[in-house]
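Quick heads-up: it's one chain on its own, the form predicted on its own, in structure tokens.
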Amino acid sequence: MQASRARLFKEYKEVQREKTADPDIQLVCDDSNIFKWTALIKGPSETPFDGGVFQLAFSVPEHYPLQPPQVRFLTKIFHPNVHFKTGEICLDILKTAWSPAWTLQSVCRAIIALMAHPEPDSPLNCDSGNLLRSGDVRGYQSMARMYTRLAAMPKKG
């Protein structure tokens, strides 16, 4: 548990240092807990996501960086490779192909390139996955855009 506190704390200094080299993620650990953090992505341009934000949630566990931590979308996201209920996010590298190489920001990058990239082979949202598949991509567009509209994008009042 000792090193991977020590692997956290450096990722905590390199995000802190870096906070302006990527403005399309703003990773925040929790005061309390260095276990716990949360991130702010942008949807990727030129996808139905653009324009928005979404709020991921890490929980890293006591073996990290030997065990994978686990992220899910706070925000709400109309996207085949995630859970549409609970944000699980169905991504190689968060299961099977982990790696300590990655970091909690690689990993950010990798969800950013997922939601670009959607994956229809291996939904965890059957209602996009069958979209995609069936060939309707301008039908999966509109409800992600929807979504995006809905769920991800800073309220005009």
Contents of the next structure:
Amino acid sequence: MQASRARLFKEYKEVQREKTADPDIQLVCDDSNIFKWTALIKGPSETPFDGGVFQLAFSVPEHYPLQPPQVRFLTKIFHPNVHFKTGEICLDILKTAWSPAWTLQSVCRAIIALMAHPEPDSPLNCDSGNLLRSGDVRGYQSMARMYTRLAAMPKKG
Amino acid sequence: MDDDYASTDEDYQYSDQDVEEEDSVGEFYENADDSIQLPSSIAPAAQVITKESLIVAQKEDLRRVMDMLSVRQEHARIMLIYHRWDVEKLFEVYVEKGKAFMFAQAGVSVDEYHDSGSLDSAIVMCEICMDDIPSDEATRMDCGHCFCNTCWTQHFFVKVNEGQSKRIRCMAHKCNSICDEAVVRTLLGRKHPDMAEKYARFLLESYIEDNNKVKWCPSTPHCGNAIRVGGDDDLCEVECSCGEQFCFKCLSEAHSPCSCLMWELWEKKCRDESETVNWITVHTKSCPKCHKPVEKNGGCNLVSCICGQAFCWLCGGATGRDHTWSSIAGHSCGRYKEQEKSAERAKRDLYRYMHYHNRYKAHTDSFKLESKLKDIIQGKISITEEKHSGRKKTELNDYSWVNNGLLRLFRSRRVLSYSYAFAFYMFGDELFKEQMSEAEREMKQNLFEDQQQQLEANVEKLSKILEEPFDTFKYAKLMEIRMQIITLSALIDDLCKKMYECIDNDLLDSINLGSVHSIAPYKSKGIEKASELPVCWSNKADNTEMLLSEKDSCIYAASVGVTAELNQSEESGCSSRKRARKEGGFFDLNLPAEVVDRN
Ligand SMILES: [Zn+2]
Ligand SMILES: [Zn+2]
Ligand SMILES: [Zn+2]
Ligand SMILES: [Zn+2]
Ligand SMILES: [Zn+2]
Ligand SMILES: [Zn+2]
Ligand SMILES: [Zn+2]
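Okay, that was the form predicted on its own. Show me the form predicted in complex with its partner chain next.
Complete assembly follows, chain above in first position.
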């Protein structure tokens, strides 16, 4: 569809122009396919994801922005609302609460917010959700930190 | 429009004549009299809603909400869809929570942003496509959010395509507001007229889809009609104008006195091959030597095949021929007791099912056979009419007694056949085992079966009499058979009524299960025929006023659609004859986009 292409092109230009505006997000469009994007987001500070860099994969549908993009984590992450194996994200704005006024950039921001404020009541990762729900915040944090170190930090040496 | 059954009251003057059921005569005549004096339906009757009358059908509900809350029709529609067309519920929310809450909840924005802002600037930036556009190419919804027409159109297209068109929300994040009906139709109509039609149809059909009191007729192929029932009770049986008779609650065939759940279970049971399979496992085993199925012939578990091989019935293993009652020489299979028990139970359950099913089926089959009686009897009536035409006796000018007798036979046959499915569950282990003690169950079963047998005996009697060659009878004999049919019909009606009362008051009443097993009430006149809703407006003054005062808001009702209807009505007198002509013309009712534009 021409409309989605035009809109994505605008978003692309916007991203280029505002490159320095949000240092936590780096959105990159696939060279050959404007419907495929990747993003690198920094784990928010004061969370077990601090210091990690996480890669997201966007797949944009034909009717975008009337339909939400599909987003998943490519980097392994231990988080109650992210499926541990597939990286699938449970976030309302990516489903029922989607509004065409959202952009890929603002979706990244929403995902960063979700990393800082997990919702253990709609878990895709039951182990992680259970830890949080049972009040074992330390257990959750140490697991999450371990996976951040293993998967989301540049290997030393 | 009087039901033919009512016309029998003329017959009551013969109650002093000789009849077979002498002792009960007085009693049932009184009952019959009662039922005739009562107004037959206090609750508003069931109605057929055709494609053409769909607009009229919802007019009254829309009207009430519009008047009560002084809102536009499309706002009334949004709120009614939200509340599943339950006007009382809507008013309740209004009274308890207030207007503002009710509007917000349903997604209605009442013109707060009207004509303010954006008009000053000639250029607006659409946050969806991120383009700068002239403000006349953008549309602001009642909620205040403004996007370009291209984006709106795309949004509507996607939503209608996804089948969500009854409640299309605004595109802005977290805005709960439902998009203006007129805007959707206009914008969508410009680029995708087919989608605009689909949208309009979804909105109109919401009256059927999202309404507890209206359901599509379940006929296949579908007749295109829906049925609306009156009153608060959806537990009833209705007949559509296409002839389909069904249970309004579960939409399967009319099945009272079975409850919907009983009927569902029964139908499934009858369908299941497992019963047959069960029969074979209970009754035959294959020979271990030649593999032919062998039937057990007595109580002894040592059976022998025609090939001469003896084997153990319980384990199927080959054995020698010596045995005592409890053991077989040279063989011990160890499963004797357990298997015996479960086999016995399976057999008992099967016999029980067969008992009820055979009777259920016998009556259903009789019903089918008797349906053919209708034509035969009509023939006999013509002959008789011819033969006795010289007589001036009033009682023979009218042959309704034959037809009424026949109708009574059909109705009671139905009741009778379904009563066996009912009894199967009522007195079986599947549903009510925990609810009744063994003694209670036996008592209830006796009570019920006594009634059932009385009904059955009289139905068979009536069936037999109706088959008699009354067209060859002399006058006196004819009068006699006439009296018999009248008497029997009344008696049978009474017995049916009593059986339903027994089920309601004596059988199901003590079983505390809420309304799961409520049954559709018995109606002497048979399953209610839904009457057709007139296609034209019932009240012309009302209509004119509607056209004048709400021209801009009545998307469907205004100009084109209804005016056309009115013209037609004047020619043909709003009858259902139009239906054939209007086939496929349903979408003409919608305004073309240009007409909306002009407003
Ligand atoms: Zn979810
Ligand atoms: Zn736009
Ligand atoms: Zn809005
Ligand atoms: Zn029908
Ligand atoms: Zn039912
Ligand atoms: Zn054999
Ligand atoms: Zn054995």
